[in-house]
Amino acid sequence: MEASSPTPSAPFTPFSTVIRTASHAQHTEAENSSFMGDLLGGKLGVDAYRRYTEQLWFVYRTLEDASGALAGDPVAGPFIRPELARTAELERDLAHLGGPSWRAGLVPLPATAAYADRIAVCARDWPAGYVAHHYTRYLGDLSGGQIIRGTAEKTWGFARKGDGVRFYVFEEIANPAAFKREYRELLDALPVDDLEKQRVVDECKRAFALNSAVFRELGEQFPMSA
């Protein structure tokens, strides 16, 4: 009797690819929001850019306030890289945009508060969920964020890589492409099981949805698109 041929195994897909593919629709929705389209199209004033930067400050302050406690965590710890830190750069940009009293009366939009609250919950209770938010923010900054920087410099006259756009300038990352490659390798090696990986994918989708909600509220404040 002939031995049966072994069943071919399914091709292996790196986890970083799984995340990118599974969250593509949500990512595209966030990128194609009317607010971001108007901002990148040069249709909005610098006040809209300032308001957007303020929302980023609330999000990144929450992300980075948790970094110290998570630095030694086996799941989240490898992703905590000081060269990624953005809070100080955002504060420098906001001081340029709003003067030394830029914090006075500053409150997050409701969608921003919900976004920051979700990050805080993950940071406290679920390190792998924190990684999902870390990934969606920082790899986006290193990629599409550079388009926003170029638009801001051209539209509102900021000095190239200067005050006003320092959030998008990663001075301590000499080779962004290599850094992103190393980051994706960390994702591929995430020390969790397949069920937990699916939860991380779902949290990435949630992160993009939370970001889209912020864009919708900004779009309501700065309506432009018909």
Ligand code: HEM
Second form
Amino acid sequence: MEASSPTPSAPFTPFSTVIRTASHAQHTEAENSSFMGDLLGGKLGVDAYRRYTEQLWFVYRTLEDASGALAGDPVAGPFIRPELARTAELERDLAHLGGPSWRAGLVPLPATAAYADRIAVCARDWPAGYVAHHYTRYLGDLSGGQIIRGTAEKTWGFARKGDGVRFYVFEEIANPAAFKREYRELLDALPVDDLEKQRVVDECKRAFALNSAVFRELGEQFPMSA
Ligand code: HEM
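Could I have the structure of this protein in the form predicted together with protoporphyrin IX containing FE, to go alongside the form predicted on its own above?
To see the whole picture, the full complex is given below, headed by that same chain.
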């Protein structure tokens, strides 16, 4: 039997760092999309903010419709936390923005429908892919979402943390920094092999691309940047 010489082990990078680093360029792209820039630059009216919030409703409804079925799943289950749920908050915001019949005739933009379809497919067939979508939305909302809230309050005069911006307010998460730390620990402990982790990273990139496509279509509806 040959003695095997010890191979130097590759430096270990936690999965939460891998996924954040891998999606960094697309994050910058989404952040700098002309629709987001115009919206947060105060160049667009509240109708654009409403249209954007409507698209979020389609996305979160799909994410959260799957929560019950995935709650006991060994891969996706640990991520499903009731304090993250946003559908009820979005419905309150939309009732504020559009009145009691805000839902009448509401249809998603084609890019939003494609995004929601992809989430639904992952939720049904691929729990680890669902985690990629979960991460892309909720960790973002707990982070940059707070910047969007502040701007929306100032630009369109919503009450601080009130109707119109409830989507951005996580009432039941007292310490978002600690919550995000725990969330990253869950990512680091994701019970799948390296190949599957790479697929999750790819799905996260796809999730960012789907978000950018929604911004692009919203930008076409509300052209401003020139
Ligand atoms: C104008 C729009 C946006 C702003 C200002 C913004 C800002 C930020 C900031 C400041 C962070 C860092 C927080 C931290 O280090 O803890 C962050 C993290 C994040 N954002 Fe955004 N963001 C925006 C749009 C988006 C979009 C469209 C998505 C995807 C749908 C997104 C997804 C994420 C994710 C997943 C993280 C967590 C990264 C990690 O720590 O793993 N963001 N964002």
